[in-house]
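This document starts with one chain, in the form predicted alone, laid out as structure tokens.
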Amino acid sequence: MERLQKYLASCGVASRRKSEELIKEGAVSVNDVIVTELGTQVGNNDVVKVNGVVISREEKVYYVLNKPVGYITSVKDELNRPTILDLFEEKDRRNRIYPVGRLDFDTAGVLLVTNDGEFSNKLMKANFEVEKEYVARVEGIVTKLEILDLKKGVTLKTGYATKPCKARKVSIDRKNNSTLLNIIIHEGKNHQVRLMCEAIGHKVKKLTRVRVGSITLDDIPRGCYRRLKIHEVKELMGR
């Protein structure tokens, strides 16, 4: 027996939290009876439906995409802009995959994509603290004191105070008045790295996420993807 919301997540319906919302909304039935109690248990012989459609466990798939600039980190967009799913082959899209977290429209790099709600939910938890590494080209020459401020944590214009992080200067381009930074954070607030750089007085010109946990962009051309290996999934899950 298994809790209903966990079963929904394992079937790739949604994250566990979103599955709980679906249950509360009355969108889920077990053996043709609408269920709204989160503690409901289901077994192998139960017929579970979401909005009248029978669901079942599906193969869990995990990908790393080298996201290009100019793609929305979503499965659909109301403005008909290209989404990250447009970069996947039709046979892989059939697994009802979706992105884990997000990368801005104008940010490139490592993006994890899956149909495993439990995997996605765990990686997105604030206290899980998986490392996310970025390379940022910013306007102006960044000083040692500004790097120290980043390391200690800065207050964003949203009012959020960031946690301590790792930050260093990779190189300085005095001719074009810019600095290349390497920043490693554990958090995942919207536009966080861009806002962190703005907080020390430097606007981001170009931003790439080069690593999530142990997953990098090695041998993955921009706009391409590959399946994660079993040991990579286990490492990300902390097992």
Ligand code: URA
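Only a predicted model underlies this, so the values are computations on that prediction, with no experimental measurement involved. Residue numbers count along the first chain shown, from 1. For the two forms, the rigid core is made up of the largest set of C-alpha atoms that agree within 1.5 Å on superposition. What changes on going to the form predicted in complex with the ligand:
- For the relative rotation of rigid parts between these two forms, the listed residue sitting on a hinge is E58 (options: H191, R93, E58, V75).
- Treated as two rigid parts, the chain shows its smaller part rotated by 42° relative to the larger one between these two forms, based on C-alpha superpositions.
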Given for the second form:
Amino acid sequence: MERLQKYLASCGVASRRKSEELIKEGAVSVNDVIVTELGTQVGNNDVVKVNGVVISREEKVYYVLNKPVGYITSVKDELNRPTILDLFEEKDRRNRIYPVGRLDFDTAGVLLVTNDGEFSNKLMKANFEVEKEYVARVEGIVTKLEILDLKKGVTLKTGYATKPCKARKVSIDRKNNSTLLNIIIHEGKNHQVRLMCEAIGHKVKKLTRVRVGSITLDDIPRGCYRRLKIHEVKELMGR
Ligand code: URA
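Following the display of the form predicted alone, present the structure of the form predicted in complex with the ligand.
Zooming out: every chain and molecule, the one shown earlier first.
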């Protein structure tokens, strides 16, 4: 048994405070009897309705999507461009899932998707130590000194000074005058990797996120997703 307002909040109806207001306003019924008493206890067998609509607790779900280029990391887009939700089967979309953080329209790779606000908030916290690993194809040949600058931290054109990170050259393509870089950061400022590369004088041609924490792309085909395992969720949350 638990307090009605707590139950409403855990079902995603509204915050605890807002749920209390709904109860006081007479919008909530338990077993078809309007309840305005805040302390009312409900259990699994009670039918709770808000404005006549039955509510139930949402199952928490966690996915890793291999995001393709050409999709907006959002649940809807004003310009009607494809969103990452379009890549999910109808049955998996029912739980009001949304992306954790953001990958640019032009970026591919690991994107976590969930309906768990606590999980999402925790991972998005700037000081939370989850590593994000990127592979970037950049224009021009990157020098050792430029790699050192990246590692120490650079000032982006937005004025933000990036924290120290890991960066290395994977390979150089002299014929096409480009370099493949591997960059691991903890932060998640908008367009951070593109802006970091720009700050050392190299425009990103192609960007893929290959890892978040211990979650990699494995053999998930582009545009496909899989459920995270419980131990993966716990590990990401630092438990
Ligand atoms: N950094 C970027 O520049 N773009 C992304 O999509 C992710 C990280």
